[in-house]
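The chain below stands alone and is given in structure tokens; this is the form predicted on its own.
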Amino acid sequence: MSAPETAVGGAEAGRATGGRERILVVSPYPPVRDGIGAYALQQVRSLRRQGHHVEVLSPTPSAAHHHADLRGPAGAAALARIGTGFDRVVVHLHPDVIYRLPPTAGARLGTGLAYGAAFRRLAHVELRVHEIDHRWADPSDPTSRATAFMLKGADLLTVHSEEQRSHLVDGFGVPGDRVHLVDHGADFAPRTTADRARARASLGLPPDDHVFLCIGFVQPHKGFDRAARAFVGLGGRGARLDVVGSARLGDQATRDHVAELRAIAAREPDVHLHLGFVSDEMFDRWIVAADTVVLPYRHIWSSSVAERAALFDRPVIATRVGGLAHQVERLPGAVLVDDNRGLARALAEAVGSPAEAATPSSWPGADGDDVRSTVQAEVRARAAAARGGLPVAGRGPTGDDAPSPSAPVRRLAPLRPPAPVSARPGVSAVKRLMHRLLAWELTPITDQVNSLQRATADALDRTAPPPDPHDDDADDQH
């Protein structure tokens, strides 16, 4: 194992020989629809522009030069075999690529040891760490040493935020001089030449509305549903929210999330859902067309979307999770929020409509007989703000900001079978076997239960009685 000769960043991270290198990039790769693959493609192009000879190893058939199942010890052996002879190997590290899912304790142990050994056999390994579960560094977890052994086997680890660097150094014990910060957008280049007016015309967007944009693969952790709920109440103020992207995974959690987005878009006329994979050019055209890019993520380490927004000088509203704050706070006009209420407030302020109703600070004063109704209205306003939306006049059954009648049903978690994992050695394998044997019987049942839940919620919304202007206290009786 050789040590890095220089502390460098971006596409130049790695061994600096001053000449042309043979580099193997390990990553999902187009035409496979994968965010890391799109990121890796830009890095490969940048490295080639610098004069390096670059080949790509991908875990599935693609436009890459080499294909191999990279999961588990067999995947580590394949990497060691293919990577031999290259001056540098750049591995885009994500658990989905090298672990069999779910990554059980046994999988983390075997995979960690095998990859740690493989990295030590190769000339120079850089891990571009996109994601790794920081809980795997728990010293009470017997597999934590295997994960640390794997990470320490690399010559260089590159990350996009100080938070990520701290996790690797403090959590896994990787020497600090091996973990370098790199600019997330170092290799990014614009894919469209359209200006705002042309982009909007080509996408069928109104020329003057304030367009909020959520774009990327549709997954629960991206939190696009949070933005849709926070947007409620702004449609009548010259704004719209467009959610653009495709579902990368076909698991039950993703299907439920897509169904939830469809339901919100059906209820809210100015929330528009555009499901489907978009090309690199179309991706950038959407960003150019937008006034504000919204990143309402529940958890993430860093965001390529934030970098592409910066590429076109589009302001960003983002949640303060993972390393996102570190990445976004340097961008002009960026706003960081901590919760749903903050998100609703930031969206409202972006369209020049401060969300006074969503940020109550004290109970309102009231005179005489109107105290009860005034306080009740304030309770509803605060509840709406806590859910992440602005109170909407005339939307509820009492003609004010009453919540959707389907809210209790939608708050129920989707039915899913428990993950076939166990901390006891060998039990995970037995559970996986049982899961495979029974899945054909259980999956249709859970899917049907979840479909019934969604249908019930939709029916409640559609059959809600119209507001009764003569029954102001109806909601107060219950």
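Positions refer to the first chain, counted from 1. Basically, rigid core = biggest C-alpha set you can superpose within 1.5 Å across the two forms. Fair warning: this is a prediction, and the values are worked out from it, not measured in the lab. What changes on going to the form predicted together with its partner chain:
- Once both forms are fitted on their core, a CA shift of 2 Å or more is seen for residue 447 between the two forms.
- Here residue 435 counts as shifted, since its C-alpha moves by at least 2 Å between the two forms after the core is aligned.
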Given for the second form:
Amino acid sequence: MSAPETAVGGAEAGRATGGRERILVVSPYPPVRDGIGAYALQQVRSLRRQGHHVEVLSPTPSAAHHHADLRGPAGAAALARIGTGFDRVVVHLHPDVIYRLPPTAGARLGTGLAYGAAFRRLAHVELRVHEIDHRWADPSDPTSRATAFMLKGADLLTVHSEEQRSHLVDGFGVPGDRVHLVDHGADFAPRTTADRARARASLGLPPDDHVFLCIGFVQPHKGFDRAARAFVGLGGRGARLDVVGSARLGDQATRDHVAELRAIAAREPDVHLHLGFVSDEMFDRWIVAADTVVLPYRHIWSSSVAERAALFDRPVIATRVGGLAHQVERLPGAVLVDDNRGLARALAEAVGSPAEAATPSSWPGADGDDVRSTVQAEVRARAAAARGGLPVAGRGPTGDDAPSPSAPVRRLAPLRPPAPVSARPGVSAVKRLMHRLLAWELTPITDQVNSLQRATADALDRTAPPPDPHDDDADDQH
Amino acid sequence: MDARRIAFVPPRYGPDVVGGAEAVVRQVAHGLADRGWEVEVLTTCARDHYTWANVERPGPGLDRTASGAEVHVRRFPMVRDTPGEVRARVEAALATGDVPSLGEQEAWMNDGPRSPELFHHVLDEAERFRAVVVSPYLFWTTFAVGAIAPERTLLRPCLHDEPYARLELFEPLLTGSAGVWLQTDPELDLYRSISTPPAQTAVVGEGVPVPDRYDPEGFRRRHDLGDRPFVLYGGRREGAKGWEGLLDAFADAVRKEDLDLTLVTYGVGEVHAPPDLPGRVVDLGFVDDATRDDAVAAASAYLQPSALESFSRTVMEAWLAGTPVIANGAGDVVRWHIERSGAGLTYDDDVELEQALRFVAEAPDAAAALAAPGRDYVLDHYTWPATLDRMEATLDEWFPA
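Can you swap the form predicted on its own for the form predicted together with its partner chain?
Everything in the complex follows now, all chains and molecules, and the chain you saw is the first one.
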């Protein structure tokens, strides 16, 4: 049975209404740019307008009234100290805020227990669960009880989708009457006054093209590359895809992802990449300018972008992951897809093209004189772009077979701990336990070694001299 | 929303606040109040931008224009509860040409004085105003408040060509404000070189009050200056304004014993007059507007050593008083003013500065003639009525009631 919907900011089912409460909201907060922070800001505004006394605790200095490092047991202690005296504490829960990264088994154990205890000390705790890994509920995971202890320490948990609710109730054992659905976009207000024509003019977009938009922080799990690949073939039909947002994280995975997006945009003339910080106003202006907002996420719990698209009556195409289906299916004109093929079909149908018109790839055709060289050059060009646009030193423009100086380093397999398996009975379990116990120490080391390998390879390509056009002659002389 | 209600959010506000950008905010607030706007100023309790000490009393207050119109002022406390280590580290990196990461930039912005109560007041009240004017760009108040209601935020950035302006951190403010007021064409050029101005961007300039009268003789008498020729510098005495360099160059020129000039200065900040030149550097401290005007009229030249001016109101005040300007040629804006008006000289190094000083000391009549077109230049371009007309026109166009 589904729990009743409550208004965001009201999220106070079971609480007295009409009274003026002292509320502490715990969240990343502006002017630090953060999606959850922007969401929390709107909730704070709504609560203040309802007459409540609201203060904010943020994990870093900001416009919040309080700030404290909220990671780990010390963070839980800080929350318990600051939250004492408030009638209600609303915690915007995201693993990045409360766990030291990566959230290893040890971190989940210590942090979960500490936060569970802290929640029980405070008057009334509401968790606005933006994300939590449902795999942590695995009963074979020795830390699952700690995570469940934390979640069950809250008086109320609010989520944006029925699927999220099921994760909490069925996975972590949180009593169903404590998990409520809330409307993700209830507090959202428009941030631009521009109409479609003015928005397009200000962004340099053609007035009549069908504009598909992917917007938000550029991260692999957002899957903007999926949309770009699915879009291939639609460019010549009066459509374009704009990918807008900043790469907030500087880790290797994000850098690789950005390089891949650049490579796609470089070879597809109607895929446009706009990397950079986007203000709230410009964010909305992009949505107003778009015809269709594309949410090709690989995994996510819920999407603020979907709500902002709804705010401006822009249809969305979204993948059926996390709670997106629940969130999107109520929006007029929304299309849900299950895979890349479905995504390509939905994009094509949005511009009125036959579904089969979209092709998943724009690799060179097989009609040239030397197909292998062409495809080989394309393979190498894409690989180079994926490495950050580096030229592949030692190779001619046609991609001849001279090895890259970095080739020996790139051939080294990434360092990974051995799989915890064994043919002997019982040993696998012991190895898995050891694996979990040691992961917090080993993971950072292996990550660093792999990063060094990539950096070394990049440096070799970057510093290698360009190919000498006379090398062939020199070889001939010997 | 009241059709004629507007908010200004400067980091500091009041007659005792030294700072060109802040002074102009007050004058615009007064000008619009005189024209019937309901003006609120939302600011901090700080008066000094070094200490950010909460000197003024928090809460509502009233500031009246000369004609008696009301400007409602609401002050909020500044909070300083961070060690400033990130701020120092990032500034050191910027000084060496490094570009900190976005995360470091955010930490830098928040690792200093902040005003959560001001932020939340605007969060509560922004929709009551037709526009919320934030200025200048570099301060936390502008950065934080400017993001609350971008659809009604009017940015008056006062951009300088400095590393801070090129931080990615400011992109949302620079690209995403509903409207932008700029002071000069060079500021717009700089804006375009840094970012993409919103479509609703206008060079509105700023106004300079035109004094009814000057009393240079009275000024000399009151400050025991006799007939000594002097050059003048007013404002913040600090490195970012070029004060130390100016003082060193002036002292070197004077030490040659044939430069008959005194340097008179008013404003805030340490002067550090060279002890071996007694009486050749005169510090008036903080002065009222009338004293400032009289000093400018009595000076042989006004010195503008700063390369980071977005308008330079003091240069306009000098020209109104018939005084030539000697300015650092590295400053695009002041050089642009001088080239357009023809009422001053620029220098690119200390040697050129010394020669310019010699010019005003040795050829006072020629220096006065040099200044002559300056007054018309200011009256043609930078009077308050014309500036306020432009501002009101943009408000009507960009923020329809």
